[in-house]
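In structure tokens, the next block holds one chain alone, the form predicted alone.
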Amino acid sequence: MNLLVIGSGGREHAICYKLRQSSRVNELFCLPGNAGTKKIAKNINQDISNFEEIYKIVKQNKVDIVIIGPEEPLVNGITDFLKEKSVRVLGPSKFAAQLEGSKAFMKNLCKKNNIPTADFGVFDEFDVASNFIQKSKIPIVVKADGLAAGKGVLICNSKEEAIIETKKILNGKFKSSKKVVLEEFLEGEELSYFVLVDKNSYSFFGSAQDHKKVGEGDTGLNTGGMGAYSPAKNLTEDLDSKIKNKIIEPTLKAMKNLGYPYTGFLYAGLMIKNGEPYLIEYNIRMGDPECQVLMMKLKTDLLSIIEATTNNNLSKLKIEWDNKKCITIVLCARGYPGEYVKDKEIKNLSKIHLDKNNQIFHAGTYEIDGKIFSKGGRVLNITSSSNDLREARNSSLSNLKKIDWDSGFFRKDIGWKAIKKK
């Protein structure tokens, strides 16, 4: 088969790497893909939202099935153009993918669904969100209501910090957002929990911590994430019922109703409190960097998966896992997440030994006349497996020291609550 995977970052290069381990792939593209796709896919120079010239390359290159990594395309309505054009896709509707398009639109679904979520409010009007920021608690969550590229979400610890985030959201900070959700601050531990779903059914696709904040211990700024663990050290029998009956299973329930069922990798981001979970976020793709690790944990061809998904078989077929701990630790450009260094060699990457334990998956990368540069924020994903988590870490630090960058930096305690706790 022919397979074109759409995204430039860390998880579409995992996506390809498990990709060109089935022997039915045939032809693998990535669109436009980056320095680490370039050596097991076809990159394809486009911009990902031309959804005409998108079409014409799935057309030229007879192209089975489309494989959609980043939200923006996809809150964007790509499921839906190249659907109509009779292309199998991987990835949920436009109106569906407005679980991550629109916090507002999450918040509401879960008011309406009894969801368990945090206490919120939803403005378009400075005054009366002001007024609501007086009477609430601090910390308080100010969030833009779209897409903001990771940034749209600030914990505020007074209230005139609160007002001002608010007045810049609805001063159009974000081009996306004309609304801001207001929220209760949430107290516990992160999970994020994955699954897949079809039109008839879902299946578990895994957990993951993430760690956002970009300094060691968890503090600093929030970030794209600056590595994951998986399985996640929180997640028990009782949790993971309770998460699927008050969380997933009512979401899924409540899309189908509004007539638009949800369909592809669906991403909760929750917060464990007294072993409770309360829905933080939804994204409506695999996360980065927890794709990576999954990636590396997935037993089941990943093609198979696909297939059984776009063709609504997914009940048919069980989905195993390799039971090893899994881990990757984000190099970043110096600078990240606010302004970084770009466009810097990044040497010494053929000294690390590439096997089933070890990999490197590229994000803001490219490459020319065999040397890469770094592009983005997060440039690498230094992940590793291991029997034991501490051991995994180490691998992914020991391959960290072989790299030749000083533009670079990470953080050396990715799992820390999981390796402290054992």
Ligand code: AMP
Second form
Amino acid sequence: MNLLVIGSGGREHAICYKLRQSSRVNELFCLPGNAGTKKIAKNINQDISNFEEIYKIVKQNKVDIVIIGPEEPLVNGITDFLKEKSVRVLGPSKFAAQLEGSKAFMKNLCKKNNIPTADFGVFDEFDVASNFIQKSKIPIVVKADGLAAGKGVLICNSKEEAIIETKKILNGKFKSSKKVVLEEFLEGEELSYFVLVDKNSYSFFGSAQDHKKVGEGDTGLNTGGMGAYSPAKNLTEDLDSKIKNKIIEPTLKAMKNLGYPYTGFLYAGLMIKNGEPYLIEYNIRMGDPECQVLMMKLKTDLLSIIEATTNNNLSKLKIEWDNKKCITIVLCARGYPGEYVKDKEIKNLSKIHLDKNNQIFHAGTYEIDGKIFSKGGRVLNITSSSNDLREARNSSLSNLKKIDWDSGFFRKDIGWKAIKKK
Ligand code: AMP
Ligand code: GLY
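The form predicted in complex with adenosine monophosphate is what I need now, so please give it after the form predicted alone.
First the chain shown before, then all remaining chains and molecules of the complex.
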């Protein structure tokens, strides 16, 4: 089979890595890809929002299935566009993609279906929003309704700050958002929970904990994710069934009732408070960097899983996972998540021994004449697995030491909640 993976992050490199292990994958394309995908797939330099060109590439290369990595093309309707042309796609429809594309849509769906989530209000008028803030408790969470590349959420510790941020959003700070969502602050521990969904059923697709803050001890600005480990330490059997019964199943049923069954990866960002799950957000795709650790742990052939999903046969397939613990540490460019350095050569990557327990997934990299350069904020994902999470982290840290790149930084404490201090 010929496959096309859309995207250029660590997530897409990890998906390509796993697909390459399948003997039934013939041609593998990544659009636009990075220096890591270039080694195992054919990179195609094209804009991921140019659906017409993507369709031409699918036809020219006889692509059998297209796998969409990032949210933006999904929210903009790539699945509907390609499916209308009879192309097989893994990813939700434009309507279903609103679960991530519009926080107001997601919150209203939760409210109608009694899905536990933080109390909230959705506003498009400043005065009404301001009144709501005056009556709310502090901290209050201010969110842009639409996609905002991870920058649309602010936890405000004063009413004044919340009012200023609300005004910015309603004045068009993010093109994608005309509305603001104001939310109760939930205290607890976060958990990333994944399922894969077809029209008839769904399967659990792993758990992880991400580390969104840039600084050690979870301090500083929010990022796209500085590292993750799997399985999440706080996912007990009891919690797992609560998540399925109270959050995942009512959501999938609600989407069916709306006439738009959800299909593809669904990632629930949860807050666990006193043993109870609350939905913070849905993502309509795999997490990045969570995907990197899950692809290392996945035992079942990924192509078979994707085929079963796109054929709506998922219930017939048992998805198996390695019991090992897996961790990924993100090596970022200095300055991230603000302005960061670019186009700096990264040396010594070839000195790192890669095997089934040690991988480097590229994100913001490109290659010229065999040399690797940085171009993104998140640059490399140093990923290791072991029976013990601390050992896995030590392997990633020792691999990081071998990399010669003085323009980067990373968190040494990924997994700290699960790795007890000695
Ligand atoms: P989101 O983009 O919705 O995932 O929000 C980014 C991050 O903000 C989440 O991962 C949480 O750490 C935090 N966050 C969002 N909403 C809330 C909330 N209602 N209470 C506490 N923390 C939140
Ligand atoms: N790791 C967070 C995300 O993928 O949105």
